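Take a look at this single chain in structure tokens; it is the form predicted on its own.
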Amino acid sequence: MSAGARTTAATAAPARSPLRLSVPLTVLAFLVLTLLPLWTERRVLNDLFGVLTLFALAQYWNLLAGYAGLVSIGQHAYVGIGAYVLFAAGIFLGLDPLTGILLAGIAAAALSVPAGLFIFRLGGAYFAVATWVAAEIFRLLAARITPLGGGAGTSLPPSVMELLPGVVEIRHLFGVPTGAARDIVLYWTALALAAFALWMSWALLRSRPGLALAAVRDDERAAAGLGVDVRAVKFLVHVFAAFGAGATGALIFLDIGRISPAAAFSVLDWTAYVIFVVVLGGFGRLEGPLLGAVLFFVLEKAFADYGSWYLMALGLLGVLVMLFAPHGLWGWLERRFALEWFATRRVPPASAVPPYDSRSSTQREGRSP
């Protein structure tokens, strides 16, 4: 094909640009969700609380597996750590729950450092197994904390829930009972954590470390050859995901009000379901966990009463998605309709790209080739 034909073909090819209305529509959706307690029922807020917390956990796991290539099956370790730190902070230190959530995230990130020094010595399937082993170690240690109930667990005292900020103000402002006001505060906190997970993931991928992360995801050896510290980039994502999982886990068990090692470190609830959500929505795409969390919630509400048949159907659905839409449902939509909601790629403006000239530099300078 001649240079002129290539130029014509490149000009005729449609541009795969992100949706221009994505930012204003996202802000509008966030405002609507923020104001939702003004007109919706308490039951709806509780359902959305589950969707938002599941989305946050899935977004952090997607950052690990979809972008850093770290397939962890032990991410429930940091959910459990965050939950136990929240209970300890409220019962023994008398801290309000929102401060306890922040402390839980920090503690999970801090404990992820020594755990990472161990598991990062392994790779591939061995890395995945090592994350599960680390989670089991944390579960066994939590079962030995007798002041928090040991293996049987404990409940959060009502006095700790009374320290939850904003409950009194919302009760008077909305004219609702204390329980409903507490649910509104928890819902707003879940919305804030979900927005934080999405925004921080987007900001990280748009930053210089994010460019290094993209290079590592595409070709780890080539990235290392270009001077990227592959281990440091992956470790940064590992610690950040641990912080998010710890804070989200603390909020989840604050809402439940009771903790036990089996529940806090449940591989099914906090890792298996999260992986399914990411597989359903799409690996390596910020939109994937959001779509997957919504679909998973709809499926759970519609078919959870079928017991083991429901779990088998979920497994079959996951297999079908991996076979016929290996990039997830959002990946299929992206390829089919050239749709990208949260753009992470930097596209230079058209004015910054010089027009193509088929003549060589010597021809432009008036010299013969």
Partner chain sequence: MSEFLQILLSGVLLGGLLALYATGLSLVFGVMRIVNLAHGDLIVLAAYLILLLVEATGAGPGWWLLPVAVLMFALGWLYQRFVLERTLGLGLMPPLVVGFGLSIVLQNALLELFSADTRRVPAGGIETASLALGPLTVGVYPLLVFLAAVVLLVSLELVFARTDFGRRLRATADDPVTVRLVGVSPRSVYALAMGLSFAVCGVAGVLMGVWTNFAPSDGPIRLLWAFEAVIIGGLGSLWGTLVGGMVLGVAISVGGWIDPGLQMLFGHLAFVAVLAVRPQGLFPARGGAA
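Having gone through the form predicted on its own, I am curious about the other one (the form predicted in complex with the partner chain); can you provide its structure?
What follows is just the one chain, with no partners and no other molecules.
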């Protein structure tokens, strides 16, 4: 039984959240965030852009590692592929960046299929290292694409950025200069991608395939015995996570405006930080990446100037959290206050379990059914 085992697979309805207002409140928060450009300055939007894209990457990784048990340390492969596809689509095909982002996600998903066919041949911890090798291969291949600058990379021509839809309308509507209007479009795209990551994960985990996923994570053999096609479920999540990382990566590099193999396929930026966000916030919980992304952003703002000392502290903090609070900050809050914002767990009806279930009570203090 893995540490992440929290879900008691049963046919009962999803657990009711102690905060029954969590869905309407989340929708309200989304609306507030959507209308935010009306009264906030550009700097705040740029900061939120960073938090939202990091959250999206973290949520996809969480789905992969926290729910499907596929601990990948090579998600930077798909961020890089997404960035490169966006630039290629803009420079060679003259596609507008939003279509480019969609195409980037699709391309990352498509490339994750052949990569997955190899990587899935290895199990467990060796799977993790194999994902890193795949990312290295993609990075080395990207460095050989001479039309996109080879190892040095290239900048996004201004003509591509001018194709960004909605900029003219926003300029007129909000009465802001072009640069600010672009930032608003990028911010809304980031918000849409983050909301999509959250909503899709939430919907998936509450669905039948989500139940299969929980069963696979808790006990792979037992799940297979009950007729869950373990491999297919895992593969699907792998492809979906690649799609998300690809689209998000494209958006991030649309904002940066420049790609190079080293930056687009950076293991530190797109895998290590992302894992850190999930570990800090709470592994295997939808709320975790949200909390983690905000915390990470604050840490980054406050301490990033310390350079390698900051990174050392970050690495150490990640290790300490993993050792002493393996369910992260949200896991701690959840236990302390019996809190669950996004209800995805299923609790069996009272009649189906003995009054005292010693196994689950250690996980759910004070909330035994």
